[in-house]
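The chain below stands alone and is given in structure tokens; this is the form predicted on its own.
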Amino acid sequence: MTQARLETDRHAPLAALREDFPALQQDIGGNGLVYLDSAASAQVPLSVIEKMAQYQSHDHANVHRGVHTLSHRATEAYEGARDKVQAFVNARSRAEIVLTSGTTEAINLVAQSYCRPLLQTGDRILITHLEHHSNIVPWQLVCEQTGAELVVAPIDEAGQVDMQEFTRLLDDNVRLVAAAHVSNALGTINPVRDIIARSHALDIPVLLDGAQGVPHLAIDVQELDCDFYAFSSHKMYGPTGVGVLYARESLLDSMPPYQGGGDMILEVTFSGTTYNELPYKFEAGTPNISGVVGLGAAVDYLQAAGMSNIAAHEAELLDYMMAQLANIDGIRLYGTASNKASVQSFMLEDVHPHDLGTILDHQGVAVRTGHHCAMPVMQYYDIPGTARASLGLYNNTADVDRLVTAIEKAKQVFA
């Protein structure tokens, strides 16, 4: 289905969208590709590829600084993408949309620019046991730099945050709460509205790692009432190397720049520098222009497909996948929260996940194996890692059936 058809038929069956993804139209080892690794990187639709190619072929120039036609075109495309992102997450102002290299940089920006000037010995940062390394290590670094303490809210066997313990840890010494919207390892959708409400009752700001939230759920940062929301283009059918930090304008105003260099300045002298207005104060250097153009095209694609349509399709497919996997003898499912999105981790008997993943790949089924950059989650379950099947809008029940068949064949290999 083409982008043009999507725009005229917003309720078209999502199954038809599979045709929009060139990478899915190939064989692996003589088998049609079943791609179940979208939580790591989603595939890219042709409309995004073409938009980036058009920029590179006709409009490539540096942004903001040129008076010639190509620079104007590049700037319009770049800033147009920012406007699309603002509308996509319903930020109050385009000044609240900082373009970064990804979720990781966005979180590091908050750690170094917001937290580091604020923290001192005795202060705390509160996270959960579900976090991706990118929402752990930046806080460890800033705590080492300032003498603050990192504290962790525990999870239960289903992979859900213990909210009673979270509330106990949420005291007057906590300066920031950072939590995943959706766990990349287990698929748990955290009770983020409850987390935010309890934190704001003590005037504690909240950062949400939205890398796994944005591709699957309709995001409204004003309705969520979060203070920071970070996400990546390549999880949402766009290119790698691009991401977004949403932050309240009042907070961004109070924060010093994260990096220095071109485009984040208004005036430079040897005696001092006047910084640029928001959001450019946090966008030093020549940006990934083609990547941002691709991000804008990915937002267009998701908007045309309809986030409510995507959420409904994936929820139904996840239920089907969990039920089919549970019927396989020797399978252990990890992450059985009552509220989940598009991810299921599992182990097959005592087979190492890497070995299982290799056998599945020989059958054209691509899953992720290992600790999924969430080693504390694996340590909680006392396992080396899992195989992880993650869904995108282009998956269907036939993909799940292929996964199940491939696992059954793997059982025969390892018997």
Second form
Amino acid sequence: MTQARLETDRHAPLAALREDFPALQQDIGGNGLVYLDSAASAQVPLSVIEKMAQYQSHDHANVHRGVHTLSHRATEAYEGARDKVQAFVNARSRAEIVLTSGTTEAINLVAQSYCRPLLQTGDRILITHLEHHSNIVPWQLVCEQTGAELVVAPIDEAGQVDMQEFTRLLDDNVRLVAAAHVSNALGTINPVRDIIARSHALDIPVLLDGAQGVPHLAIDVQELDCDFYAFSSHKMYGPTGVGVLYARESLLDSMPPYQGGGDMILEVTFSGTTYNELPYKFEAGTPNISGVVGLGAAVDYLQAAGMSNIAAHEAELLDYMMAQLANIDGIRLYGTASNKASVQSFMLEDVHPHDLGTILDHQGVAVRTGHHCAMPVMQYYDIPGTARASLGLYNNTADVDRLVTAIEKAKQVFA
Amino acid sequence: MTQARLETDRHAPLAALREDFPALQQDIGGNGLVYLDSAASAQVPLSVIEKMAQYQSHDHANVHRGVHTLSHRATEAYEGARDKVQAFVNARSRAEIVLTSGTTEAINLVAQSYCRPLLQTGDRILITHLEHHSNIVPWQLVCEQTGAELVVAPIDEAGQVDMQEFTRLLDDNVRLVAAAHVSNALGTINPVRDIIARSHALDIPVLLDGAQGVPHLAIDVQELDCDFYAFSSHKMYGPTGVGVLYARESLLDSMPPYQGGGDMILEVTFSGTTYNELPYKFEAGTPNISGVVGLGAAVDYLQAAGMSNIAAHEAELLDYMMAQLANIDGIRLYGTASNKASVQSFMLEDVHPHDLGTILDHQGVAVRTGHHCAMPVMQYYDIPGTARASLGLYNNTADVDRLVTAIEKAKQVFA
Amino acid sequence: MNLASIQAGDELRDLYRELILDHSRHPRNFGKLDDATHTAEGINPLCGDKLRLYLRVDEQQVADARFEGSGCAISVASASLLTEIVVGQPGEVALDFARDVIGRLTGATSPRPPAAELGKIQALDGVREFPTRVKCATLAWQALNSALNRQTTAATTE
Amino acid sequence: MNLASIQAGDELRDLYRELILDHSRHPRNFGKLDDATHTAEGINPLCGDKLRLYLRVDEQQVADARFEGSGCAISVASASLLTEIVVGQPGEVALDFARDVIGRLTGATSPRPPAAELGKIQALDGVREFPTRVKCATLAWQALNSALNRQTTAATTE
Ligand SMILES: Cc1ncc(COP(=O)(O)O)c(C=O)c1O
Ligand SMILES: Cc1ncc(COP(=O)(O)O)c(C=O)c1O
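Can you swap the form predicted on its own for the form predicted in complex with another copy of the chain?
And the full complex, kicking off with our chain again.
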């Protein structure tokens, strides 16, 4: 990045971090890459890539069951990463941090281990209309398996949950509320404190899908007072294949294991098996050790950058982006909630999002197009999909300007 | 490795590959590392480490849902690795290759998606006494959930399945047979062709736990004629966090999805959801893209080395190791089947395996000690655990000699 | 920042030719065909394109063709062109066309000049430079293939 | 290959001192205590060590202590030493001992000379050089802590 560009950016200290991401240093079709697809998956800083390579080159072995040096190092690295995650989201204890393969597995775990044994005909799960498929389909599956019913709190034109309707739907038959912290399609930050307070007033536990929360907001699960919080490493600058389920220890204690296998047991006999203590009861099989080590490095990276810096930088940049996009003739913005993070969905009149995506890509601007795994949101607006620009800590106003130029070009192509 | 050492090895071309593994170039406690724990997790060649780092530095984005260049590259890399795996195990079609987080998840998937909807009281699952916990506990869980019964074919002193008893237990009530291809605790190669033929004669499908098969034997799922074959990347020189379920397409077609989420659906509405085609129906959420790319590179590596070369090298080295160990006074070998691969378990008179492991590690020799996630095997021999030396393609006779020297030292310490 | 290539009259123009834009804006034969004898759906789960193709086959000949659904400019234009091209063709020939077009666009077969009736399809050639969009261009032709083979399931391009 | 350090009279000798080998081969107070007032299990899932500690506490004083189970030389010797050390001590003091020994072996507290009654425990000091084995050495002491606090669950060292 040139000094000139640095100076146009309002958070110079954060902006300098862009250099840490090797993927951002490349050209696409002759233009410098502008990566505006972090909501799908974030780029990975060199420190994370190197930490994983170093682990694999020097310290790898299977964890937990070995006395030899490499196994010890691997176990320390793996469990050390868990401690970092615990501190990062401020869980009470490391027993509350279950390492999974991603948000999706974390939510399925709750659906199958917490809900499935509990649900009966007449029971309900309450979600919202803006959820990602990963926070819809697991509940559909468990409802089908148990005869329970999935109910959906509606949204308004701005993309905000209708809290009056939510409250009306929240009754004694609801066994769990599951809601996104931040919507990946619209950027809406849900009023999670309100959702949790109202649910807890009826003793209903709340799962937050934090896939889009953790990368953009400082998360404190104790202060949020949520019961489950699920998130993915690859959205927070870590590797793919790793996620986290935070859950209250008392809930985890009451739940049967999700998968059976190595490491999740204390003792196996053919007449019966004793499960391991938390969190191991929920971590069957050889875990994604190198991935978890990478997640630990990503947490280190985020903590050094400072989550409040990141949140402030992105909030300012999102305002700038929304204003610039709104200026474009023929554009329509989707997701205009008063409280938002990172994401702007939009449509350009007469141009299908897929075509728009291609034209932007051709100019080196990477946005996501389509339904963003949130088809019900698209059904609500009665559109096939949107183009979505989403921000990471490495983006700057020059990126937004490039986006705007590229959209103008699309208008010319389709003129 | 020095030229002198190379020449002592009987498979010089393979022995040279040892240089490809950075972790093997280090000293532990002043001695060169002798890694004899590949059955727990194999070391990773530089080509795999670099391929993953390169993917993360240059090509990473989320797969399947993007039109932009990086997303396209990531999708090609991910799906290209699936094609490599398909060719490697000779599956009929790529639809039969489901990418999971490991063997453990693959087996749980079969237990929950194939067995759970099918099983009723009176039905049985038949396994063997030498299984890894990952091929025991998932069946215990699904039996508990459905009222079915888990039955176990016994083993003999050599660590071989009693095929007469197996055949007696194999009756019309058995809904699935699940057996290790190769035992991780004893090294036994099960008579899988026989197991499959007898099971198929009664129309009973067979799952093979191939975690220890794929790294050591050339696998052809069509020729084996198995119905499910599960294996892990990290045992075959790939990264952790990735595994494979091969399954016959007709079986996968008949099975409901395992987890719900992004990518496994065609269409989501609140009134109902249409699942995606195979194999995507079983791959919910963002997959472990960098891990799968690493697995693809590991397959490339193995194919370049040649699975039949590897098998021949390891078989010869196992013979040498068994002979050398048997020579040691006071040692007892566990696992003396006539058909074996890679693994030798043993105990040294009066020395607990855990103490033995520490003493060997102190001399740079890494072996695994304990129950190897196969407690029923330990119960059969009525021992708390064993020390286990397991071979990878990079081991050589010098490694075995170092092991023997280190065991002699342990005898002195405990003399 | 080098915007030179962005300004150049370029692959984008080649992808979005006048004929393609025209067909995408004014799709021909759009709507349901009530007396269809063959129908199939084409779904591109990656981008949400979803088309249904209707055919009326009379005495082995495609007597009428229509489509409905929604999609990007490429998939709609391709479907629209398809309906123009196949009407009047024997079913066998229409199947050959499907194979030829799919081969042409995916690069599986060399892009020799197509049969005369298929001439217009060259307007889609620009897609070969955009690998992520090939599936959009072939979607309707996959559906044609499914419909004529009386496959009942949706064709997907993934 | 450098075998020098393997030959050296070394940390291994320091770990497996005579006293440790003796206690592991001939564990004192081994067996069940039928009139136990307190008991707890210690499990080390990583290596399969599994001990049950029995105590008879009379008027706040540990009147008898035994253990059974199986484990490596370190965990058995540590349990054996424990039974010798705690008998005759007030329960409070035994709890202090548990805390001191665990702190000493894990390195949480500095290895100052222990209370006179705890002197023998210095034989376990060699374990500090073997981080994977610290859990073996502390297992019985964790169980002591659980038993005296009347926790009913198994103590694990993971
Ligand atoms: C025979 C066998 N089956 C299953 C497994 C489980 O594999 P993973 O832990 O990679 O899921 C292993 C290895 O741990 C194994 O050796
Ligand atoms: C809001 C939200 N929830 C859940 C998910 C699923 O996460 P993953 O695909 O990492 O399991 C995503 C991202 O894809 C998301 O944005």
